[in-house]
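Take a look at this single chain, the form predicted alone, given in structure tokens.
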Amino acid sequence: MDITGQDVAQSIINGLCMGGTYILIGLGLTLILGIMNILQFAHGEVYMIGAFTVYLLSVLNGVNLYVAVVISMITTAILGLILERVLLRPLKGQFLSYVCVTTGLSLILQTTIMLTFSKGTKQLPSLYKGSFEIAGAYVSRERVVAIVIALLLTLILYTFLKRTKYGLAMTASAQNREGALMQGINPNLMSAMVVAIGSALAAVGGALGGSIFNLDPYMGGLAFMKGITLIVIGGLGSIPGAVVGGLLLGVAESLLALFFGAQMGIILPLVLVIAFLIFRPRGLFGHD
């Protein structure tokens, strides 16, 4: 098959548009990483459980899509609520097992959406329909819709961590946890506040992939091997970090997917994850 430019300025306008939900799942999981030095494995199925929430208020129960995705942002704020209390907070400096009960979390919410909605892929409903074109390649206007409202987002969530005090008390107990502990920051309630938000941003993540893609019971899995590559890239804590990490993942996957086929994109975030952790382990915008 011949390749043209056309077809190379179309896969890296849908890669970028890709990087936009990669985007999205990879600033939670740097914040509660970089904050609270847990890697939170059940991640991936919050993002499923926001993809599914938004396709039973707007497929089953027919509530406008936007408006779902804002009820699904609220939801899973209140599921990671519960998690950091009952489940993450318990067990806090005992690595092992944040591992286990994380892990066991992941199996449980799956195996719940899955005895629900079914194994079958399901599809959420378009973005905006419709689509334009830009030097002869055509573009999809809800992925055009999927990587503003990612941009913004975390143009929101970087003016929250450096404008306001409740984002600066963050930005402290990431960085120097008994410093901040030390200026009367409660560690316990910033540990909440960014289990919330990280929650809520992936579900916004997991509704815009439903959208452009399918969900299904098992999207989780793929959606935090995607997360952990966009902090290996980008550095643990950096939100610039994580916007160019996704953004560079979503094109080098579609590249790879028009040359050498789909199968490529699946081996791509390990190779590159193996990469940085062997030649620049701190990542591209992360400090030594």
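In this text, all values refer to a predicted model and were calculated from it rather than measured experimentally. Residue numbers count along the first chain shown, from 1. Rigid core: the largest C-alpha set superposing within 1.5 Å between the two forms. Compared with the form predicted in complex with the partner chain:
- If you fit the rigid core between the two forms, you'll see the Cα of Leu272 move by less than 2 angstroms.
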The other form holds:
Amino acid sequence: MDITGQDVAQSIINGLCMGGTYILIGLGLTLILGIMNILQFAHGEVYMIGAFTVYLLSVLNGVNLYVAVVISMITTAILGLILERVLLRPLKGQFLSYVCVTTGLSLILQTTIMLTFSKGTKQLPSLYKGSFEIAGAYVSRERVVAIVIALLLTLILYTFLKRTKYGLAMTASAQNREGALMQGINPNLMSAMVVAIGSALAAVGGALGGSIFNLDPYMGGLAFMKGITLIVIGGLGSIPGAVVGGLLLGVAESLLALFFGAQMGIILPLVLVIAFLIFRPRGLFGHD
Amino acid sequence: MLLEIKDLAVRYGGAEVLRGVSVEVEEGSVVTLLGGNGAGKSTTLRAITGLVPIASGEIWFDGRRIDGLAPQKIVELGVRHVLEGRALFPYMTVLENLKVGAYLQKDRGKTAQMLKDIFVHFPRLEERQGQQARTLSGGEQQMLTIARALVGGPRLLLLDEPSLGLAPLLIREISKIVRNIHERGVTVLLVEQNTRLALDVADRCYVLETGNIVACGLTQELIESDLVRKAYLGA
Ligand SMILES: Nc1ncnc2c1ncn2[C@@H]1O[C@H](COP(=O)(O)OP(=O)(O)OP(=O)(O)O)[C@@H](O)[C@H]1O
Ligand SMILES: [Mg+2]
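Given the form predicted alone above, produce the structure of the same protein in the form predicted in complex with the partner chain.
And the full complex, kicking off with our chain again.
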């Protein structure tokens, strides 16, 4: 079996595209962890539900794909708000019950989706049809669109956090909870905002992921793991870290799978997490 | 009275760290709360801004009972608390820290005016506005945390040991700043271990010892009383 330059180029593009979905899921996780000091164990399921919402709308009901993604963002954000209000907020600080409840919630969401949708392979329609050639390699347009969407959303989030009053308030809350409280910032508003935003981004991640592989109710578990890996690589709470970490992880996985088989691609994140935790616990861009 | 604490008790777990603490702060005055390590000074301030739950007693601000309110609500009423240890946003710039200080101000024009005004009083901060807060010197950080509170336009400013860790020259600077704040019409409740600084700026003074108020009165009277002289002025 020969590996051609075409394969490598294809594999890099696929890796970047996967990286894009990792970024979208990782951003929510890292921001929620930063501001609420909790790991959202059901975040992978939020991502999965985002993808299934797009499927429900666009494939089963013929809604325009992009409109479906926007509707999915909104409904997933609302789901996030409800989760925050009824589960995350009341259980803040009670670690054990929190872990049990969110893990249980993941199972419930998975089962609900499994029972709601019929069996059989489910895929989302192409984001953008056709392909083009770069340096002798054919690249499907939808992959490029997916990468661009992921990076664009990240940029918007970054600008929001840097330039707007509520964005600065969120950043401040992550850096010093009491300091933020003493500026009159309502921590509940911050938690609600961060979970809503993180969930909406995860929904887009699900839609992009669904354009690469088939949807299934358990897709969130793996995505959650990637999100965690990306936080460890990039550094907690760092947006540039999430971007670099996500793209790095996506491309490395994809290339390793190409050269050494799919198993290596699966092992890599675990190896990276361990290596970073030992040699650089604050990640590439994290502080302290 | 702008602030009235009546018979306040606070417990951490089983330990009662404040009992029967009553403090009155008149509008427009500078009041200081003196006491050694672990006397309960920070706890008193934290009870005022709702950062610790109170076991009994009442706290009134401007004719409203505020104990039991969420911290951000108390801040909204016009109370600003400069926390012990500064509580800056270390990876945000000086300017961003100040902007967050103006979070409650809805009018952008007023915020801009407030920032200008602050920079007139703290030119050092203007020079360093683009620098991350963690890279400031201790004195500059203390200025920033006070400036951040002032940007919020408080009626009552709670200062928790602003002199902590500062060189004598900077401590004098802090006392100048406190007087300046007072002249702008802001009421100040100052917690200090640095007795000279406190007595230098305060109209009234309370002395806290292991959770009890053991002395209070006009600063002048207390300076003349044996208790404070012996315990806190080393004379
Ligand atoms: N979170 C807490 N949990 C348990 N005990 C606490 C807590 N915070 C403070 N204490 C105790 O309450 C007492 C009063 O503390 P407080 O911080 O109010 O003292 P302080 O007068 O501000 O002292 P310092 O000048 O050293 O800052 C101390 O004995 C302290 O150990
Ligand atoms: Mg203290």
